[in-house]
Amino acid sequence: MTKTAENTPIPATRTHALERLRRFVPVAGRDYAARRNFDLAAQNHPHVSGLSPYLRHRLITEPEVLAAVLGRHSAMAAEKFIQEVVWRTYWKGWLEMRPQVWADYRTGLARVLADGRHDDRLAAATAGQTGIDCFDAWMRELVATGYLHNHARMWMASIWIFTLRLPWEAGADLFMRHLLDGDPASNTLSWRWVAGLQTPGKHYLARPNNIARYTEGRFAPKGLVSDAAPLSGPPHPPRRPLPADARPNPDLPTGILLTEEDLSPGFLFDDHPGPILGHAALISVAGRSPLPVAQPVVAFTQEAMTDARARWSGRMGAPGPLSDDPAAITAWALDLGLTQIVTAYAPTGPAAHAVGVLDAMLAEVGIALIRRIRPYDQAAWPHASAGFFRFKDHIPTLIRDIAPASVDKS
């Protein structure tokens, strides 16, 4: 578990996610639109949902959240919140068509870490010792709670890049190591957007008056850069085709594999009437960074996976290992006599890399790894080929068939 600004534990469970959703739904409409940009850490961020760590691991799914909100508000009234939910979807689809961007980020990060020229200034920034009051406070909040308000993330990234003049890759890595909702697509592409790399030539500069307004006077920072050119970089790589959904053979001895990317596996059983002999979980949280990942992030991820296994144990057969070692999963599958393993598709990032290593090991011993793509992702990702505003045009179609009945039964 980690803690909020009020030092109360945040359980990594679906039950807690559903309770947070229940409490938030009444204010997800015009109240959210009016107050969502206020960063009020001392009040424990009362105007946002707090659902992002649960959505990131899919302890609760996007259709469930959207269905609950649309059951109380019209799409027009809840427009801002709906857009916030599908931003994450958009980023995932965009990166899935351009995985080289993630690879380039990791290459750039390795270069920064090996360089050493920025070490002292990186250490000061990471310790919250820059002398910029808002930045240092946000750094302390990030480390203590595993959370930052989205507006604070934008301000912090901007100060990091343009005022402190630190490599954006190191800042993105800092967030990945400490955020409970650290997501390869959302985090990497958001940092690139602030820097001016994602939408070339368009960057984001943190303004003291904006910070003062949306922190209700808590901060009025001095010394921030008021004018800076966006960073430059290579053009976006060519898009690759989106992956195709794979289907299991219901007659074969089958196991289920969970990863931290999707802990609501109910859709895996929709067209699989055959018996499931067992399940295992492949954890890849350490792969989020070449540096040590914060213990609260590791603990949250492990607890979330344990919670999912307990909830679905009646459908997934005998429990196997929860391991970060693909070889251990392969040995388990051989011992159980499996000929196929079914898993939710893991989009670009550390989990996808770990699943790829496992796939190769399983193939060597004649076991197929079947990666199922969630219908929501199949419907949304093809529209993430360009900018978000084009993607936004498809939101009405995306939510048209979402109804309260879409709540995942577990």
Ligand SMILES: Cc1cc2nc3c(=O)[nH]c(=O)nc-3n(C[C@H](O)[C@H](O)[C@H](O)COP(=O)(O)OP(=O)(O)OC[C@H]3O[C@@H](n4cnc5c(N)ncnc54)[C@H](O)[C@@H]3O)c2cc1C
The other form holds:
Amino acid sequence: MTKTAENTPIPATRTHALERLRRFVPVAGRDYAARRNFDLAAQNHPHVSGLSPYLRHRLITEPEVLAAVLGRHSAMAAEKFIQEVVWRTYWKGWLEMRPQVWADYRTGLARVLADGRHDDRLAAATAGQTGIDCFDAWMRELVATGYLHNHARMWMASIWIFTLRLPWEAGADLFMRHLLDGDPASNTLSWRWVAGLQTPGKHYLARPNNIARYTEGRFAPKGLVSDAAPLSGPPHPPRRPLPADARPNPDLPTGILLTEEDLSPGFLFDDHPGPILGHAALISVAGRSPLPVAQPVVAFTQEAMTDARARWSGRMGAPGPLSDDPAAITAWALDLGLTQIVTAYAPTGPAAHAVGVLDAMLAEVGIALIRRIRPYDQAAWPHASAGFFRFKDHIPTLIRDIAPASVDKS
Ligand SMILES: Cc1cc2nc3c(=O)[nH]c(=O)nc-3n(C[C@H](O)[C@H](O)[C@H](O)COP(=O)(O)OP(=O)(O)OC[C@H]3O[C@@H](n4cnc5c(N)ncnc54)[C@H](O)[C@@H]3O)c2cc1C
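Form predicted alone already given; the form predicted in complex with this ligand follows:
Next comes the full complex, this chain leading.
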């Protein structure tokens, strides 16, 4: 992979995301369904989109990706790809109703880090020195590129939990520190799914023949456990109601706040005809882990936010700080004489936490923070109350709202 000047493994721009989407769309139909499970790192993963770092920060949105694919393929031909995109949406909605699962993961991680019992074996695994050829190679790929194929993530998580018998929270944290797409919902819940905690009693065991087949013989690992019980944990916490969309007052002096959760702020202006005086960006990438987050992940996130600010500068008024400090953003808002700030709702995770801290500071000085929820999330999240198989029944409605013409082709 070529490195950009800023030392991110791939450029963190919407232009690059759109180019990647354009190149991928022709193979998003039956080709994707047939080949998506092959982990061909040496060929730069030709059968999957590689869009996750862009979708994760919403430099490009799920509806845009779905509309582009449905503009080329029928919903039936692109069924598999649509389902994968919608997995992300499902995980976000599921966690939004049960934020305690994220809090419990972070508490469990803190316990593991303080405990020290696993330190030597954790150090060997994170250095890619387990002696399990595929695991060590994926570890190197993760560090070098900030990306892993979905199948590699499943195998690696399974080997981590069941063969190496390391705490799943430390593995999830390793991914969060190195993946450019590291996401509280997709990552935490996928690790829980592999462990057997998300669908209680159902876990994922990596099989050598499956690895050999889907890496086209690149690996034939030995010594993987062939039988292990799923992990057990407390039942899922009760669901909380989903947050409601808030509406800004178009007559008030208004600013825009970007977070790394949503770098396509166009929908914030949809029903806000009033002038926007300025914009600021609150970055919380360091909060993805209690340990230092890998430099390429930090650089990618910063660049993505800078790209969004540049693209939308004409609509968002004067540029304010890009900062991880809510106090700096409060000072900027006061200087500008704002009485309300509009932001895209940040789902559960470090950005939501930082926005919460900022909200409290702003409230003290009489500035309202208005969180807008993207219509796509409003339509989808309520259906994430149970398992994915119930959720996916709603896909036809979701895509009809996105791309009415394309649904007719199925
Ligand atoms: C243990 C584990 C950890 C993971 N951690 C993350 C994470 O931190 N962030 C993240 O975005 N994804 C995560 N995933 C999901 C998935 O592996 C990646 O989204 C996918 O590999 C990204 O590559 P791609 O863009 O080429 O995917 P494609 O196959 O091209 O899929 C298109 C898009 O659909 C979404 N998607 C695809 N598969 C999944 C899935 N299984 N779950 C949720 N969304 C999916 C992604 O947004 C992806 O960009 C994890 C999976 C596992 C098993």
